[in-house]
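Below you'll find only one chain, the form predicted on its own, shown as structure tokens.
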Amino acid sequence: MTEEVFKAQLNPSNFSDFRVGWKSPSNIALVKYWGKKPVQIPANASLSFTLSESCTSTEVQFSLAEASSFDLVFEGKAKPSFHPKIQDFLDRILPYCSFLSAYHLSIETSNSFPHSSGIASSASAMAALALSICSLERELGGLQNEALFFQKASFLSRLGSGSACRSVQGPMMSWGEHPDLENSSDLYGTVFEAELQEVFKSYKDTILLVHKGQKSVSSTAGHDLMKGHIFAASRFEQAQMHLTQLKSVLQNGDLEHFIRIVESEALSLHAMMMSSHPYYILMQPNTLAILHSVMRYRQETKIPVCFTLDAGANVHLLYPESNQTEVQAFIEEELSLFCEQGAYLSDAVGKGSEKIV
């Protein structure tokens, strides 16, 4: 499949006003992608859990207009600081959604989590907006094929935020071509089709908020650090190998191996940033304290809890639903002490986006 299949072919006589809304989740990568090629193509394949509770809800009123334009309200207030990213996104997708040149978009959006909570909302936000645009295209006569509808939504999402292409469906999505993942693609995310062991279908993710502020380096700048990185080739190879291994683990339920892969991926991501030029240390002292506490607790109790990290200081604590009671006590009694104002978010593996209007 090439990008050409995503170029809309619509009859302008069908154009009309339309309102739609989607709720899209964030996701947490188990195998990370770090480094990309133009335009928004990953240097290695990645695999993520789709989350359930950390979501962006977006409603869009599409009104016929003489030229493409938009306005945006975030949680009831105008948000001019969001405009450059939305404009870049709309400009980038216009070759595939030429019908947008005839519309003004009134966008109303909100998060189920505090915007300053340290959860990257670009993935959920771009997925919800892309799905709304695809819904308009379907209303106008295109994208009648269900599979193509979600492929294009993921494709468009990717052009706004790479990881957003993994927020369209669930419970797990991959992104990037990989020889062991059937139908995998660099152009869009695909649902992980192998049969998941039951334990992973209800996995829990508690997000420990060590730092609620913005990251010291943007994701775009972080990915650029991989250009010419002395360890880049080895890292890409490691990620591909880990994905092969994780596919088997997700089918056989080997939680010990799951933990080794997931924690290794998290630490490798930060190792690449700490060994780049310029280098960044995004973990904070309390991040390290949590990691040490988790490893000690796991050794002492034999409860299969593990950590993963995005490109920031916060920690995602992953564990089976069957261990929720014990792990919740561990969080309250020990880990919450390392969180900013004791804050954390409770989440779990989810099913993906849903239409709300």
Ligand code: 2P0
Contents of the next structure:
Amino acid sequence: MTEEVFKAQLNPSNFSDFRVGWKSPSNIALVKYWGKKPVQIPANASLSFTLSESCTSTEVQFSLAEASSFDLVFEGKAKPSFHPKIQDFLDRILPYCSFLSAYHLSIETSNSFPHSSGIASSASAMAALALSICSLERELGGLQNEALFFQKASFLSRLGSGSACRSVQGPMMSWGEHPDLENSSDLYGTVFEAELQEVFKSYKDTILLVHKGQKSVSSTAGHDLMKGHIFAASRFEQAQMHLTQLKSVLQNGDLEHFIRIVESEALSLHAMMMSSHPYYILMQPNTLAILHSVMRYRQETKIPVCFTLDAGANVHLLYPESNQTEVQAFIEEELSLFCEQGAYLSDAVGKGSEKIV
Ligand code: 2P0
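Now that the form predicted on its own has been shown, please provide the structure of the form predicted together with the ligand.
Now the full complex is given, and it begins with the chain already shown.
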């Protein structure tokens, strides 16, 4: 499949005002996307849990206008600092959504997670906006096929932020061509189709907020530093291999192997940052304290709890729902002491985006 299939072909005489809203979740990668080719093509395949609680809700009023334009309200206030990213996104998707040039977009958006919690919202935000634009295209007569609707929403989301293409559906999505994943594509995310063991359908993710501020190096800059990285080829090979192994684990429920892959992915991601030129460290001392605590607790209790990391200092604690009571006590008594103001977010694997208007 090529990009051509995503070019909207609509009859301008059908164009009319329209209002729609979508709520999209964040996602946490188990096999990480780190490194890309132009334009937003991943250097390796990735696979993530779609979350259920950490979401962006976006409503868009599309009004017929002389030329394409937008305004944006974030949690009740104008937010000029978001404009460049949205403008870039709209410019990038215009070849696939030429109907947008006939519209002014009034975008109202908010996050379910606390503002400045250090949780990146680009994945959930771009997915919610892309779905809203696809709903307009459907209203105008296009994208009548359900599968194509979500494929295009994921395709557009990817052009806004790579990981956003995995936030459209759930409970797990992959992105990037991989020989063991049927229908996988570099252009859009695909629902992980293999039969998941029950345990993974309700997996818990407690996000331990070690550092709530902005990170020092953006993910886009981090991806860029994989160009010419001395370990790049090995890293991409490792990710592809981890994905093959993880596919079997998700089907056979081997939690010990799951933990080995997921923690290795998290540490490999940060190892890439620490061996980039220039090198940088996003983990904080309390990130490391948590990782040590988790490994010790697991060894002592045999409870299958593990960690993963995003491109930041916060830790995602992953565990089966059946262990929730003990793990909650561990978080309260030990791990929350390493969090900024003791803060953490309780999340779990979710179903994907939801139409709200
Ligand atoms: C991921 N991350 O797979 C990896 C792991 C963070 C760590 O994708 O430049 O916001 O917009 O494509 O998707 C974060 O990078 O970067 C990311 P762009 P994105 O989730």
